[in-house]
Amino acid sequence: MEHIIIIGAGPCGLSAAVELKRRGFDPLIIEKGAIVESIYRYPTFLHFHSTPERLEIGDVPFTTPNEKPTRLEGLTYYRMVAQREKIRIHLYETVTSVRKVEGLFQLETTDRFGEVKSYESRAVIVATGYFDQPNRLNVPGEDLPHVSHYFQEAHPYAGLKVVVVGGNNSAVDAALELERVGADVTVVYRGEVLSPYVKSWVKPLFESSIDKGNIEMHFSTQITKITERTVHLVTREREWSLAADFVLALTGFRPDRVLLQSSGVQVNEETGAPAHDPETFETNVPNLFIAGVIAAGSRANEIFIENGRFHGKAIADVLTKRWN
């Protein structure tokens, strides 16, 4: 039997594991993808919004000559921390159920070969991210092969017509990268202005590209249908269509709370936030904790690595007092 199982090997899950190890525990992390899978799935040439010290976990220095670390540096740093701290991690293994029976948690998982495994633990920390749950457009054609909710890099789109949907950092960054490689870029956003969360040093570059005519921008506009060759748009004043070789629906993501709810955790219908103590991050199910963005409600942008990395320390403090 395991004392503590952590679901998710993102920065917040790793941070919790480090804090627990330093208090004498030996937690097991179960991760359905790679170490820090969400960062791995970031665009190839992404730079973090934060400075390196605000991304550190376990007081392990994050050294880089860059003011804003790159995706590659982030992958290297978190991998190094996991290896240095000798964190036990089962990779490419998906937790399919968590049930509490007679005071113990029973977990079932499926690995990449389809093998079903069972675990038992005294405590569970759910530190899953949100990159598997894109905010869908819910329009006909969204599942066509040339439509994606993910953007890796611009090169494959050079010389092609690309419609980017969204008005936050991911959409703005992608549009600028696409422009640089010579794509014909149109950005469609339902808001009247760009999101206030767009990085301050990127926003002027994006607006300049619009002013120069290098990026076509449509505010207060929604997509009604996607076909193999076109995107259909609507505003209050008109309806029309655009030619599109590819559509990038970069509309953000949301945490998946199905596992939590099936475990007995209550979720606030209005805010989308799981019931939990904001000081200890323990849910209404005793010894079942949450860490990272899963603790946020519908406003997933309220919790980042910068503040979610501290959740593990609070949880470790609780379990140390409870069991030691």
Ligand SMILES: Cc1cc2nc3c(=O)[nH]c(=O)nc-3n(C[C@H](O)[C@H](O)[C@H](O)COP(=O)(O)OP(=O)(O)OC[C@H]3O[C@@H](n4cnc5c(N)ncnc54)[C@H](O)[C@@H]3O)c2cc1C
The other form holds:
Amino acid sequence: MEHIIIIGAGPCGLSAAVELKRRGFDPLIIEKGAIVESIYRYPTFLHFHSTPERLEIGDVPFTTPNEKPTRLEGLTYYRMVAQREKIRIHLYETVTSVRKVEGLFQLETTDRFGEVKSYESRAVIVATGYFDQPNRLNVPGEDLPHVSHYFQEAHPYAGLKVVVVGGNNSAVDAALELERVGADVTVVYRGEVLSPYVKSWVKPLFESSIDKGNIEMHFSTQITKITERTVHLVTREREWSLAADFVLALTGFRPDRVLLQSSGVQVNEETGAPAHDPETFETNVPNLFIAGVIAAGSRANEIFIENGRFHGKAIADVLTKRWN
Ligand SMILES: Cc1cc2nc3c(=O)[nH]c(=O)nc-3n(C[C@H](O)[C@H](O)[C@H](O)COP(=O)(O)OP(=O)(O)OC[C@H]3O[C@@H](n4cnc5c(N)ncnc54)[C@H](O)[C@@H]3O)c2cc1C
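Right, the form predicted on its own is done, so what does the form predicted together with the named molecule look like?
Below: every chain and molecule of the assembly, starting with the one above.
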């Protein structure tokens, strides 16, 4: 039997594990992908918008030669912390159910070979993030093979017509990278102006590309349909279609709460946030905690590494008091 199982080896799950180790526990993390799988799946050449010290976990220093770390530096850092702290992690194993039976949690998992395993634990920390559930456009054609909610790098799109959907950092960064490789880029956004979260140092570059006619921008515009070669657009004034070889719908993510709900955690109908004590991150199910972006309501971008990394410390303090 385990004392504490953490579901997810993202920065916030890892942070919880380090804090628990510092207090004498030896938690087990079960992760369905690689260590910090979400960061691994970021755009290849991404620079974090945070400075390195704001991404640190367990007070392990993160220093980089430049002001903002690259994705690769992030991967190296979190991997190094997990290895140095000797955190037990079962990789490529997905937790499929969590149930509380007579005061103990029963977890079921499936590994990459399809083998089903069972675990028992006194406490569970759910730190499953939000990267698996993109905000969908909900339009016909969204599941066609040339439409994606993830952007890796621009090279495959060189010389092609690409429609990027969104008005936040992911869309703006992708559009600029696509412009640099010679793609024909159109950005479609339902907002009237760019998101206020767009990095202040990137916004002028994007605006300059629009002014120069290198990126075509359509604000206050919705996509109504995607076909194999076109996207259909509508504004208050008109309806029209654009040719598109690829569509990148970079419209953000939202946490998947099915696992939490199936284990008895209540979710607030209005905010979408799981019921939890904001001081301890314990849910309405005793000894079931949440850490990281899963704790956010409908505005998932209010919790990120910079603040979600502290959740584990609060949880470790509670469990130390409770069990020592
Ligand atoms: C492009 C991009 C750039 C960003 N830049 C920054 C930045 O500069 N600064 C910042 O603070 N934040 C940034 N963020 C946000 C940040 O990545 C997230 O807030 C952060 O990853 C949340 O950490 P987490 O540990 O809560 O979740 P995640 O990092 O998403 O980790 C969750 C983990 O749980 C695993 N998992 C999910 N379900 C299961 C399951 N059923 N069983 C087992 N494992 C499971 C996943 O594989 C994943 O590894 C950025 C996000 C994106 C998309």
